[in-house]
Amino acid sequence: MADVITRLDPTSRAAARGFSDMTIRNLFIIPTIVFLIVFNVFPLIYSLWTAFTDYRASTAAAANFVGLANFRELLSDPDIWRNFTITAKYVVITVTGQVIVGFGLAMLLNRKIPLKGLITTLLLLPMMLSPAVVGLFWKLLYDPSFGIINYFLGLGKFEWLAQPQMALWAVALVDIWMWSPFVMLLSLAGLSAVPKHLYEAAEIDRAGPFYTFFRITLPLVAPILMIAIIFRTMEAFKTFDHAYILSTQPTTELIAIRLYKMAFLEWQTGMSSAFAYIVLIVVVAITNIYVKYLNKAKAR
């Protein structure tokens, strides 16, 4: 151990004042743990007991444990389970058009073009946005009254947000324009690692550009494409501040609008803990299955 830990060298600043290395790794690494134990691990923990009582934070009344009943509970509840479905319809209308629109985004800029940077640098600007900045953008163009979509679609004073069927879509449409950019990007990154003798050889036999994007192109950028599905499963299930923004309609309360109102408005603190818990185990499920297909497309 005396080996590895070695002295600065002598001349430094750090070993005239007797700094070893340990010692300013320790100044580094001590701070950060604890930041970490402060503001992730005990949240995290504190939140698992809570999720097994009865506590309520609008009260000063102790908690009493109460076992998984706050797990049932929730499991029997079709509102709950309607939140969930709203979700599920919600992540996979998101991430497909995110896919399809960021992916073809990445596929056009994948060649010269004049303006590239800059016309990559304006496309990337919705994921720049605050989400809540986002949501209240979209509301203005969704009003009914003086918003811009009704007026260059000629829909008169069609109400996106007040339609029952229309309004998960309208909300959706909001996440698809600000993140296909970050699905775009990775996109990119994949397609220009894509050896260029590969292209050359398909154009010498002659391949068409559908054997091409499906024979060369699909399957090289597969595996990042997929990292990019996994990342925005996971926040798709976790999205609010535009979907709360946006939200009129009982057809658009997503489990995190749900797990707000259950937790700030209602003071359900248990209760709300065991639902987080509950949203914890499925995004993790979800991305596990993700992770295996991921695994199984790298080993192609």
Second form
Amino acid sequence: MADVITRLDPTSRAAARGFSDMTIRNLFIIPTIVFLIVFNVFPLIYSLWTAFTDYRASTAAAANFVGLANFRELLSDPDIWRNFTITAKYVVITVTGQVIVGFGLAMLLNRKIPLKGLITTLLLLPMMLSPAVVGLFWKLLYDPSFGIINYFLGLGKFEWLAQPQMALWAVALVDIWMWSPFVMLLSLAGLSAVPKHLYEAAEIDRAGPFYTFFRITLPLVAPILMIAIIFRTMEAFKTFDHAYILSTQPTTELIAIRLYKMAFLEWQTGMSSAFAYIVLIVVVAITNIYVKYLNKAKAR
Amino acid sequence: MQRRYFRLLASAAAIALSAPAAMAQELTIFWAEWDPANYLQELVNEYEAETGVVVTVETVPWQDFQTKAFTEFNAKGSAYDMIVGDSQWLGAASEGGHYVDLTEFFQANNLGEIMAPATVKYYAEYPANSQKYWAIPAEGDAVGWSYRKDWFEDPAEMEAFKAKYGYDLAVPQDWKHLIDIAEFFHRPDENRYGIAIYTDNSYDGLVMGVENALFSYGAELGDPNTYVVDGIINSDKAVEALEAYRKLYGFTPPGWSKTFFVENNQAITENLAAMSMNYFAFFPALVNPATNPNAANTGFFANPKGPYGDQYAALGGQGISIVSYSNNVEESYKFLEWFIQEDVQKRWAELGGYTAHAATLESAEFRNATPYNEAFFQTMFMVKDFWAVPEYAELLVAANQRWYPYIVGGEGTAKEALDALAADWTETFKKYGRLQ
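For comparison with the form predicted on its own, would you give the structure of this protein in the form predicted together with the partner chain?
Below is the entire complex, every chain and molecule, led by the chain shown above.
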């Protein structure tokens, strides 16, 4: 086997140029490794260093090592905790909404209906759009004067984005609209993989639709649904574009927005690096919890 | 064969490397994307015609202006030779070493006398009263007001207003009149609203709007010498000013929760509001019938005085600075020498730029040139600005965070919002060692 992999076809053009197997392998691998080191590994290590300094990228002053001061200041700042609370609320609302809507749509599409292909394609469109564009046109949809949402719901001049408590729901609704198709797509793949004979057996046993759903469908789709939840949780934690465009209410200031302001408006480079690492740790921790559940679901 | 190939390649490289030396001199000025930048491009085309030096005005949207500029500064990039930077950047850009010190140039050309005093103080000098200069006042600007003359001059409206408020409906003389008129014209059932103000808290929109109220109510941001803010930014006058701004928000059109210059001009062009706050730089669009169907009926006035007789306006506008990392510093100096000439400044004003050149500003020719120039002239002698310290952005973000929920969301009281801001700013000034 190893022979097959390492031996170069002597009649190939590469062999004629005198390239060895190792050279060809390196030609493919080295650029990727260099790219990863320059754009991923180096910034990661460099930002870890700046997280322990008072560095400000807007000044020429040298970075001074401040130990854990940035982390201490961030974790004792009530405004940062407020940002985390808002983000947690946002993640719960959006991911729950996306799972309900996405899985519901998948259930509807997992049966014989006319124009199924076209309907599926149309339903997938929102997740193919740029979040910035989505933010801009939902801003128009929410407009209290001419927005179509108020018109259809008969809400008059209701201010979706100006009301501090409603704004987060309005931003979350946009995320649900945009990313439910993603959950739908994965759920559809899971549903189509459920063996048909299980449903046939359940039918013979006169099992009701609820029993069939909770005992056959859900357990078998659960692992793939959990993958969708992991992806959406991580993405929802990082939400920036449409939330930033739609609302500047402090009640919709997600951690990514606060991080952006800290890093690129206030130029607190050291502090924002520390903040980014805190966010990273939180996301990794939550993902690990999900993965644990995913493994449990798979084992079942 | 291979040798010949390499020779050809080497020749091509040599030609490519030597080409810039043979090319015409080029300068790049960085600014935000708005009409004055287009006027500046027209002006610098004349410089090119005179000298052969190609000057390009490169722009980015306002939202990205600060980030792009400072990213380039941080990278010590030479992409821009000059920058028309915001007044509040002076501290950060000068202390960061990004701007060339123009003090000698300033003094040699007597610019302290030639340019309007407020523009020298806020666009060029840092630290305050240090007589160190980092920019040449380029685009003078401040926040003023436009209004619907036809609504104000309608006899039925005038009669109804007098009956309700006991005085004549006219251009507001003070903030009480401003609030009364906004309330009078606020008729949501008729799709007509009282006033359009700045509420966008993503950069300095909301803060500039609130400053108009603060300064005219006799309040201050803090002590610029000691950096003490507690008891100043949350003074009784400041509380009154913030309450007045909140009151005005109640008379804005629906959906006015994140509005800046574009929306505020639309308030006039689309018959939404009786009065609208905006930078003077955006008023040319309001007198142009192609962009404003109500151009003939649009009037302008300076920010009115407050209840205690103070009359100030928030400063906009920018100075032009030479970027320290430019490869064309000498050529940039030559350009600035040309730019400050009186005839060039007159031409700058003719094209639509707001000159800061005192003699041009004071001339009858300038003051009568447009319907808004007189208000602009009055305003430029009563302007005040935001903090220009290097950490201004943190102060700006804090102000946005504290004022916005009160003004737009109606959360808490003005006193609570200002007390919280005083605490935030005190902490920031302590953090940077300005306050013990």
